[in-house]
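Only one chain is shown below, in structure tokens, and it's the form predicted alone.
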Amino acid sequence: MQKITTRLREVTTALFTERLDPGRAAAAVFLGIFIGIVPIYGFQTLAAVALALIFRLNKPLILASTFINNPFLQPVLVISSVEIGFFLRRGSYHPFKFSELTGAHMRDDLLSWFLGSLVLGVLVGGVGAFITAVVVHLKSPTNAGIRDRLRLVNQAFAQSANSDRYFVWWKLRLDRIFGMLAAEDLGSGTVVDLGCGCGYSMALCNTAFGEHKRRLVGCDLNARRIAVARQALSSLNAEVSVEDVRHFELPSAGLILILDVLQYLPADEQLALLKRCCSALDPQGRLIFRAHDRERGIWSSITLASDRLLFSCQRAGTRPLILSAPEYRRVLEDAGMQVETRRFRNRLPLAHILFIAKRPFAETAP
């Protein structure tokens, strides 16, 4: 008796917690409030067991979303939904009344309640993803050792304008490049980091690591958000000025970041800018930059597709580029530059690959 009960305890166990990195647990959210909505009645559980099985999601939490469809929440749904329909069928709103749906006109009734249940089951599902993603990511135990140091960042920017400071807090939380640097060595000396923005990167390599005085230098064209970092790394050794990347002069460095800035170059200006900086390293020197992934499909062209938009956003005149992996790892390599790359997909989901380049010792003559 004790063994099945241990055995239905792990059982248990396993089905509660599979799956349950944000991304996943966020699309467990949508399909199982998206199926919860659908006026599929009697199909509904079937069908969300099929979908956790296909794509291979957290199953309690899945037929748990579901469960929005329950007796307090129906009568909203569907009369939301009635409306939402006839909105997008008739361009006006109709006043619903629960006995028009088994009089003459029930059919058409009944098509506008299924099309605006699609639309309401997707924003529903997605505001539900989006919470649980944030929540998910912020209770994961992988993230507990980075959580004091984010905090600590956050404060840097406690004087900032509200914008900003929810912009850093956000920034931080959802972009798992954050997490992925409090993992790698960074080393020491100089951090340099080319297209600073508000400064938040610098912090955290600093303020995080515990290295007080480390110099901090960086440069950016968005004079805003340079008067921004200025004020939030005040009382750190920083120097942050607004200068165009490619003609930065760059000082000798232990740690060079350059996080979202290539796709903005001319592919020689790319090449050149990586040649500049490899040269700048100090022997163990690190040089980290990202890139969008060309080879991840689908993601790869909702990453381009999102590049672009913020492109067309901010007025940049330019297209985004990006290089192919083997371009930037040849170039590195031709450095001299030991190189490593890590693969991720990113939270609103982008597809980035992280670059670690790192200048070995210099050889010595025998």
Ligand SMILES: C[S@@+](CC[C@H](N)C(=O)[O-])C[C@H]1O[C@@H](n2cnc3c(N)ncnc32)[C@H](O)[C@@H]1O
The other form holds:
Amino acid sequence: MQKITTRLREVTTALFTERLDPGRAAAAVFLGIFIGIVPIYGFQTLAAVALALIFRLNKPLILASTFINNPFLQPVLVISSVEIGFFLRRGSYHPFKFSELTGAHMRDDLLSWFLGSLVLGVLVGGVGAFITAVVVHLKSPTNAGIRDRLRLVNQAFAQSANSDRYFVWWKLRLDRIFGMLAAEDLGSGTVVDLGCGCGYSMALCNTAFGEHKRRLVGCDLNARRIAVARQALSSLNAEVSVEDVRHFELPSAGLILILDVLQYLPADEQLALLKRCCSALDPQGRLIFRAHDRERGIWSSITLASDRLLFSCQRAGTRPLILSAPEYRRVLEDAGMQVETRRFRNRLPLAHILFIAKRPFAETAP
Ligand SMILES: C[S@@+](CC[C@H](N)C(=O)[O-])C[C@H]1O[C@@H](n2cnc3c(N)ncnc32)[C@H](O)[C@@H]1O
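Swap state to the form predicted in complex with the ligand from the form predicted alone:
Below is the entire complex, every chain and molecule, led by the chain shown above.
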């Protein structure tokens, strides 16, 4: 008996948790709601199970979503479907009467009902799918970890001026790079952030292992941002200074970040800086930098245009210069690094490549 109970529990757990990533959970809810709204009474459960099997979706979720068709909501769904159907077919609404569904216009009304239910199913299913994707995304355990780290970073900026605090808050939410960084192995040892701005990326790396005393070293040309960073990171082991990345004396480091800074430099200085960073890394240390993805068509153009706008607002006096991905890769590989790239499109529609260059273990002398 205990064996049967255990087996039952295993099967139930497997059923409820199968394929629950945001995309598939959203698809299950969309199809469940759609099937629940379209008037195929008697076949809804069958259709839901069949689609779950065909598209390999979570079965309990798709079945539960068909229950949008329940005694409380059904009148609303029927009336809305019929009205949408009338509107689509005749260009105007028609006062709905249930009695008409059995009268002389029955065929006409049933057609409107069916047509309207398809549109309503897509609309309500779409809303349900969107909400599901957001909820599953926020609830997933990896995101819980990342959320905790982002919360710690926000806490560090709690005493900053409102404009800086809100800037950091929005930046952490809109820029996917922080989620990506938090999910990476960020090594150990000193963190150096070149062109660190207000220093939130360093703060994020510090929380990576709950290691509050990881040494953080940052520099930026902008004195105001450095002042914000100095205050926000004061409880951490951080040293930030107003300095030019080109002349900054690099300490030996476990992690070097260059986020959205290279494009301020001429090509030869970008490559020279990358080379210097590679030499400053400890064995197994990482250099992580971000550059525009120049091969994503319209997204690349938008990204470049947004940077040009930023440069002119900052009166940088130059235009952003982005080298091609192979050029960046070559300089890293020539310096003996193991290189990985992650192409990604940001929440703002900007196309980027994240370069992750890892220094191998030092070769031991024979
Ligand atoms: C787009 S912001 C990026 C800031 C930060 N890395 C981030 O990810 O939010 C570019 C930063 O690079 C700094 N910067 C540009 N050229 C620099 C240079 N030659 N040396 C130091 N900082 C520089 C700017 O002052 C600015 O704060």
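Whichever C-alpha set is largest while still superposing within 1.5 Å between the two forms counts as the rigid core. Residue numbers count along the first chain shown, from 1. Small disclaimer: the values here were computed from a predicted structure and weren't measured.
After superposition on the rigid core, the Cα atom of A158 is displaced by less than 2 Å between these two forms.
Annotation for Q231: C-alpha shift under 2 angstroms between these two forms, rigid core superposed. Remark: with the core as the superposition reference, the CA shift of S188 between these two forms stays below 2 Å.
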